[in-house]
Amino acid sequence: MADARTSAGIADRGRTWIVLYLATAGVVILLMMVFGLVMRLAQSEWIALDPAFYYQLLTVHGIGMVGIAALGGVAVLWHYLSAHVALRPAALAINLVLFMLGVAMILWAVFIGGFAPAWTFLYPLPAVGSSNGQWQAWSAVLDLTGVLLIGVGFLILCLEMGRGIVAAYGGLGRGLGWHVLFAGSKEKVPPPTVVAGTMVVIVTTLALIAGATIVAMTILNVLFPALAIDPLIAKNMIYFFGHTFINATIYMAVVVVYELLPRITGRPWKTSKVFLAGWTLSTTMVLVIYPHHLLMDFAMPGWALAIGQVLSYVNSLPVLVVTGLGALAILHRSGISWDVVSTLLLIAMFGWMAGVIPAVVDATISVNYVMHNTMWVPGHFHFYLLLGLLPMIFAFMLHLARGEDVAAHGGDLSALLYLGFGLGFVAMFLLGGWASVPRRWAVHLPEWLVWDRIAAVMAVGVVVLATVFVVTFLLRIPRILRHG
């Protein structure tokens, strides 16, 4: 259970830094989800749009939203994890100075030099690009030191919630409540918040490790091209990075739930072993099962790519089950009277469970032959992040707007558009992989634009539903930071 400060609203010292990461990830969000639209239109033929210059907003809106989904999985998770460790706000400061920075450098790079490799930037593109012209080789050095400058903020911010957490309860493996899992203590038992915090912690810093290490290497290859990475490890070592790093996302934003649900129901939500065993399972799953990214990679030892299709079906159950059912077990004869917010984080347990199963269909390596380069595979993760993670960030950010007031406001209508929009939107980009549309193409086929012009007027109403749910928040800024 949160401390007395939950329960009364959190006196957080760094409330001013979350509402600026707040605001500044609802900006980004929507405009992460126009360049998005924007390509949809291009694929549809409604517009015209140079194949060049759709691989530039590719490349921004891929890795714009996954910085974007961090940043605001940051927020959710200090905003929480702050009411029952003491963190320092500077660290905040720090990367979001930062982020920004980093933003900078990689908007120049891509819109002004060019540099368009996708948000993987997969050895050996950066150096190829600039070598035959594509981009100048300076826009691909900016753009990866951008990213090396991003995730050195996010580092920064691990390292201060896993030195808050250590300090609170003396080591990662009390934060994960190993204490009493194995040894039946019930002193200090960690509250859902702080285990979540602490597998966010553990995992994301590896995860950033690894990136760091790769980024830094692709930058001495573009400089120095005699300097030449194993292909296989250069993969590798991105897709643990980004697989990871995008997965923590939502459970650094999962702990809205675990504070938010048990506030309007009046219900605890208690950390029982169950719980406590299925966040350990995914803290070591979700390092390991990044293989089933390279299925199609036959140099892979069949090891690795049989342990990424075994534990890729096993990863989405123990935190899944827990959180989905521990939800559902919260609200059972609640008497809950449904609002935005509550309506928003049912959507998030819907979209976070649901979304999984595309990601397993895939993980299986006789689909994966057929079906990874489709629109199936972004289908998977639009899923995961515009109806899993998204709506519990726009909780959020409405819980505040309203003073952290957990009494019913209305407005579920709203967010039951946003599902209804948001699922038309997904189901496009899946029929359009189960009809073996192709992923990253600028161009369609007449045969495919039935699937893009559906998916871009989804698109529409996704934008719209989602620019009220932020400007909403925009608007209450002021009053947000007088009742801190």
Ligand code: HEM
Second form
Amino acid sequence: MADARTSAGIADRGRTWIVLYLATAGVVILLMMVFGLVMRLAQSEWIALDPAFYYQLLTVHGIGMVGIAALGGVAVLWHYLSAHVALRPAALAINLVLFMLGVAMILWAVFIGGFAPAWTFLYPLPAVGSSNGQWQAWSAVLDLTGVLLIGVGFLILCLEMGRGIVAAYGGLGRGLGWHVLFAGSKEKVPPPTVVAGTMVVIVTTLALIAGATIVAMTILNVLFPALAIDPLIAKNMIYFFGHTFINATIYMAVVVVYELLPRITGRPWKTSKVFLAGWTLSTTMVLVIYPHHLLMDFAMPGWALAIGQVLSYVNSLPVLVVTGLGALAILHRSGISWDVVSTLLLIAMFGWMAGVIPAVVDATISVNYVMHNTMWVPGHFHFYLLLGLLPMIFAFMLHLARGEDVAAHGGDLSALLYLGFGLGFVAMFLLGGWASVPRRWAVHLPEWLVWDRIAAVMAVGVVVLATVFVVTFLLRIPRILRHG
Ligand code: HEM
Ligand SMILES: [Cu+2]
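Next block, the form predicted together with the named molecule, ref. the form predicted alone:
Below is the entire complex, every chain and molecule, led by the chain shown above.
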């Protein structure tokens, strides 16, 4: 009895943190969207913006969205994972404190110190901008230290989730279900959430270790320029980190699909061998395909680029296929009545799958020679982040806002409008890329303004609907906390 009460207490405390995570994510997403809109308005020449300020916004929007994608994704994963394995909410608390501290440092560094090398802080840009007066040297150190703190926070979360999985299932291999996949065991078959959680723990931990190392090396390089780094190694480490970290956010958030669709339709999502094989394949491939970010780097060994291209084609497929087919199997003739939550989940599956197509196109070396550094690139990742990842997080928020009631509650129109404006918005990036409009340019040529302007209008619609979702959630927080 005492035990039951303690674990219920822990679950409750965990819930309060999850709500805090989602509230933070909601507010930051809206703010970063507004920054994105301002960038689009500036490129449209509808507002006048100092180009230096555009690059500051670009830097904050990039790192802010990536960080908040992780914060929102991990809230989804933790919430559902903690029903299967015992997790200590203290890790959530430590991470949120480090996150806030890191964000404050980054904002200070960028808007006061002028640091603006984009979120990828590609070596040797932080030191070069510092020495040629582009920004204050202290701002580079402050920003990167903030990034480091945020990374340490997420590392602590990953280690805690890893510990919980190992304690409950007896190892990370068993968390991925290898005993079922390879030895045909029927003991302790991990549910989909545990499988996804294990993959996230493995790949994010590796990404964060590489990321923390290169960030620390870059800080040293800014402070002591004589400590040079091999630029090719630096770029490999940065993209191994960045690629893996942002991809893992979708693998965190997709858990909401595995958990909610069965509840809504009353049909279980069983762990099949195909499901396990899909997740194991994606676990390995997501780690080795990052060279698709270095296809223009002629100094890279040819075999690494070949891996980057070929495996990029197949990387997302296993998890996409098992998730897509699993969802269709559950939905088929389920008699589901659609509402905003279920529609957002369906949009998320579509956005993720469709967004992978332009990504794969760009991972083709011959195409990359032309498309690299054009708007095609933000086109593909906004597709699966804006229309794949965010709908998962919004669906989770709205589900909690209704006290986890799975009866249909209407509101599907808002989800469809979000899809419509979102598609219009990403289409303008892709069309711009098709016409070779460069990415990361503060000022555009008159010929390019048509895409910029349509995108700006579409972005207003996206911001309005995202505000509706987030505010609905925020207003319900007192009730969510009271009813537990
Ligand atoms: C209303 C929604 C959004 C708007 C208006 C917007 C707008 C923009 C714009 C204008 C750029 C710069 C494009 C360029 O000229 O190269 C950009 C870049 C970027 N956006 Fe967004 N965005 C939105 C949502 C998102 C979301 C949801 C995410 C991720 C979860 C995201 C992540 C990024 C990243 C990582 C970059 C790249 C920054 C860089 O090049 O260093 N954005 N966005
Ligand atoms: Cu990548």
